[in-house]
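Consider the single chain below, provided in structure tokens and representing the form predicted on its own.
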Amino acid sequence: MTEYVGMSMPRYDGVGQATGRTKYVDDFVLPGMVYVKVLRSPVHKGVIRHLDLSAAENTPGVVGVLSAEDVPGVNLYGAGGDQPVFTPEHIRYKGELIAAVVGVDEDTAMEGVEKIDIQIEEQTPVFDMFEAMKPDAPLVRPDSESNLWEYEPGQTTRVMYIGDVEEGFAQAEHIVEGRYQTGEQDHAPLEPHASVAYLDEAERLAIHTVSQCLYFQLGQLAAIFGLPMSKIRYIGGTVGGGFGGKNHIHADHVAGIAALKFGRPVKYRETRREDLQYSTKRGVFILDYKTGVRDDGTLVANHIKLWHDSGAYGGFSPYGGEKCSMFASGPYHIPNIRTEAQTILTNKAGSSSMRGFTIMNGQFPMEMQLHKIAEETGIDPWELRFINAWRDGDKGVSRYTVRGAGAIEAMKKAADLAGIELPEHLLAMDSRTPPPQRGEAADVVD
């Protein structure tokens, strides 16, 4: 192991990357190769109340048309299974996908789209979260009675717990509260989304991908096409930049369903514009933290509340609340932990993965608690953390055991590098030996 960890390693596919020969998927063009453009709803959220296609079918060099008529098998996908391939009448975020025009070339395909004959009722949509959760918000999905996610039938609130936080507050001489907010962000990749599809000679679906979890998404293609998962041979490993955005189908259903229904190789690329106005965002957080800790510095409870926007549709969402609950209160041993955790829809483009999906949204406003707290109770911040760092054994709010801790190792390097002279009992921890002065965890609460 010595001969890899801390060496520089050449990276396998540099040499294709830096000479340009490596090929992503927009590099190929087939013959016969069609394109495709699509009609993207101009409004936030609406009802289609007309659509005809027939003046942008009959576009000369148009090859054919798509709507939610022509998805072959299930029209929804995504994490949640709630979001239509093309939406057939309601409208929940501007840049929606309505249906697509296939073209001898993107400028035809472009002619016939502009073509197309639509009428939206247009509505009130709802942008802000907690206008959202109010009881006469606006519904972004027209079916349901309410903002809220449920994880399970009527549960809008995910909670996790260890301990009794009530009773961690009683041990307190301290407590600090305050609100932080992560904004919305855009992966903004090198490679925008694309896709190209065609029948191969054993008449499979093959379609070349820019995704970053293949066997992810093929179970959704699958299903969307109606085919079995051996009927499709799903191509990818070559990505021009993802970050997390790569994680949620955008060009290869649209790609496969017009390969499928015309016979012909498709290309489907989004350009840069549609890229940064509609595909999935790393989600707004916003987190509400209450923290109890002693004289000492050490930590004895922490309520956390946190409203995630997930956007039009469920996607990543509800799984990226519970894990930013796991590590909300970071690498800190904490006996008394109680977060809760609410998914909120609004007419937004779609929230999804991204960098440090959803730790790094909680990690932030705790490392900002433990500055108040060092300021509250006049303790050194590098002391606080040494105090209170994960060891071996330690267990977290989903009552994991912690199992090679190194976030005191890590903070000494950190101290290092930055020139920090920490006092030697701080040197002298490590992750492997619980700290003297800290208290007993309250009974757990089952």
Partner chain sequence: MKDVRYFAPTEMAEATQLLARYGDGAAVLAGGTDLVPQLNYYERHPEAIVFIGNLNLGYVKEDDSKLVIGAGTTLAELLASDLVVAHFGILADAISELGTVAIRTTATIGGNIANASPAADTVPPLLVMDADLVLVGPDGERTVALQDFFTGPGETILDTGELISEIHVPLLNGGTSFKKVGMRKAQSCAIAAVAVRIEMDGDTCTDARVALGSMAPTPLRCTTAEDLLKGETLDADLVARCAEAAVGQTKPIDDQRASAWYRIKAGKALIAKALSEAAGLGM
Given for the second form:
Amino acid sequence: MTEYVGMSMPRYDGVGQATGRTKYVDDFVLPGMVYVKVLRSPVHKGVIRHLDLSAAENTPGVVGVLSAEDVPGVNLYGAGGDQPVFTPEHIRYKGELIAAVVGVDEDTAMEGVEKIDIQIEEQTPVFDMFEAMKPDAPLVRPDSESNLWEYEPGQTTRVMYIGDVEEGFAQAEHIVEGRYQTGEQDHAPLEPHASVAYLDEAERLAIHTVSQCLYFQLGQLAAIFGLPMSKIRYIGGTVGGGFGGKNHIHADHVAGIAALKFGRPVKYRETRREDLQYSTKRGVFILDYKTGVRDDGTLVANHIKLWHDSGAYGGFSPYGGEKCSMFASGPYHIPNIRTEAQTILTNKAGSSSMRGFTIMNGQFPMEMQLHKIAEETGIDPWELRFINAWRDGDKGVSRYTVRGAGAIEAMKKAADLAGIELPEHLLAMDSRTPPPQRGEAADVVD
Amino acid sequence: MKDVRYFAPTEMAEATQLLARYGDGAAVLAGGTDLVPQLNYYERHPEAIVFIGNLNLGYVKEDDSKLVIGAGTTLAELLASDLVVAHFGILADAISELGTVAIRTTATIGGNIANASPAADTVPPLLVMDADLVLVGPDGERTVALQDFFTGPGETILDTGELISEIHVPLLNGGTSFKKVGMRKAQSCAIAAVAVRIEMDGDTCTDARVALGSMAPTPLRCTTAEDLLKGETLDADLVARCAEAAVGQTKPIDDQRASAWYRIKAGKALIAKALSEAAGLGM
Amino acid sequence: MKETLSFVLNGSPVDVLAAPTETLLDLLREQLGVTGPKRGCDEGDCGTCTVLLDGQPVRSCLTIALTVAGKEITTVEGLADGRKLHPLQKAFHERGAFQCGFCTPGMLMSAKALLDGNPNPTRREIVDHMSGNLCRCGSYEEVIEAIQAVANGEYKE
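Could you output the structure for the form predicted in complex with the partner chain, given that the previous block was the form predicted on its own?
Let's see the whole complex now, leading with the same chain.
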């Protein structure tokens, strides 16, 4: 067995990919299958005042229609548990699902969608996090008092700390402040979101899914369908790229509801444009840093405020803010850290996980902050990173103890690859030995 | 969508009669690279699709000191044409950056023109060569200057029933250059594109053409820049003034690809580069 | 209104009915069950639906099915000879020129068109030719290497 370690092996399923035999979800065409097209909100924020699906329902070739009242179980899902499958009344983002038409083919279903009679009272949306936090901002959730996510009732800021930043700043000869922002990004896997659902021979609802994480979603689907999990056969494993975007349900809920209601195999797939415009994105992060540094370059305090744009629904964003807090001080030993994270709702498609979810959104600004510190203090940026890099036994803000630290070794390798000659005293450092500059960490205050 | 009719005429007269009969309900299908996405995304609901790929409009000929290009010639065929490469290098340059191999296999030059996108990459090179279009309709044929063809984004002077049948490109003198900037090199719609042709007598410019793409509602001839050049000694200062004058004639838009501000900046730089290259200035 | 359509698919004659707005991709996937070519964007940008039309690469999502009357279409299903893989398939598989594999059917057809017309392409020519086939997993380098390996004769038929 061990002879294979370090070898490049052809993929066990690679012949399927190379011959086109691998079946992705959209490759399933079942006898009697019907197709879904959806009505999405044309406005960013509003209230549905009138919805009449009868013209769509009476279109030749249309099997039936779906809206909020057709959700058999709970019309809420998502990691935040706050997103409706079909919105019954309030629209929170452009592209939000309102209704669906099921037809013998997509053209027919689309003909039905174009006939839906709908009236929406448009309202003023808010897209910018800081605008959304103002006291008079339009409310994304009509039943709430602010656009801040509540981690627990009344609790809108998630704080993590180790040590005491004020004590840290008191020891620092330099205080450096900076604001950093990362933008939105789409996952854009080549395979758009798609789902095929049907009732199997045991009357179970079978769903071929593009999901990256069936067990994040199975429970949510069971609640939506009002079925025990044992009545759902959730079939996944072949994914045409996900990159975090397929952690959220985009198609299985609609296909499943249609299969249950009409008793026929159903295919629902998003077009590329729907996928790009309305599916979940990597959300915007803004981080404010205040860092205390000693004359010798030792980092002694890091106070971070971070804001995460969640879009219209919670999704993974509250968790993302917490996770970002853990990584926003980078792989560096700072005895006094305080992070304050807030998640803000705006009238945009929901944010979601994406590759290195929220980690680089914290590490990128920390590295930029180190650059700024190097510039403002005149300390060499390599020196600054080497002396502060995690050594085994250090503690991060979440108070885990670092084992197997490797930042110094990685930096040495990077310098080597970049053709940069590091000074001897840095080359002599490693992740097992504390640097000479390092003072004793302040006691952890619980 | 179900009641759409499909026609694949083999005679021009039949094609123009079909187009006249269906009027606005007709969709002309050549290579399909612009039309089919509109069909796939339900943006167009034609009553009839008239496929003009069987009209034998794919050819490049040299005729009486001009190139005669059939409107149905694919971009791949143009790129492979010795006549185009020898006499009209900037068209080949523009096409080599247009779309990608699989798009160029089917996309036609007539389609690129008739679609009337402000970003049509073949148009600025054709404009600087003073190209004419032959339009054929149910009532006969007319020849128009390409620069009079466009009236707005997606809008042209084509009458109901009319098709572009040929493009006539005079084999004019002068150095030429084509420059484009997009989001990436391959398969990207131009953020700004520039073609120039400049005739020199020693250091003095005797005649010039400057054309821009993606900088206004239609592809644009920059006559103010051309007038500045004629009869003048070409140097870095004049090039800079021409670039300034040319973008002064434009009305670029902000969209997802670039801001108007960026288009102006990029357009100016491209004009200066193209003029220097076409005049052999090596600046 | 549907029209009759005859063409050759992977060496075999096909007679079908196709609607005027039906793309070749729709016809292959939904009517004929030939699901090698994938639907990635339906507007010609991603390249995963690439097939060969009389040996030249085209986007099947941009090709109205009725226009291929009398032509020869080759999809990824037409590459292997029974269980014997085409050298490009072998090279892609053995060199890991994909991760999720969704772009592979289009990549292979583009690569085949390249090598059929230019058996010894430079790296630059490979990059230019393949630039219309997107891979979000980022297997580009392995794709280039696989094509180079086939051109170098490392994977004989």
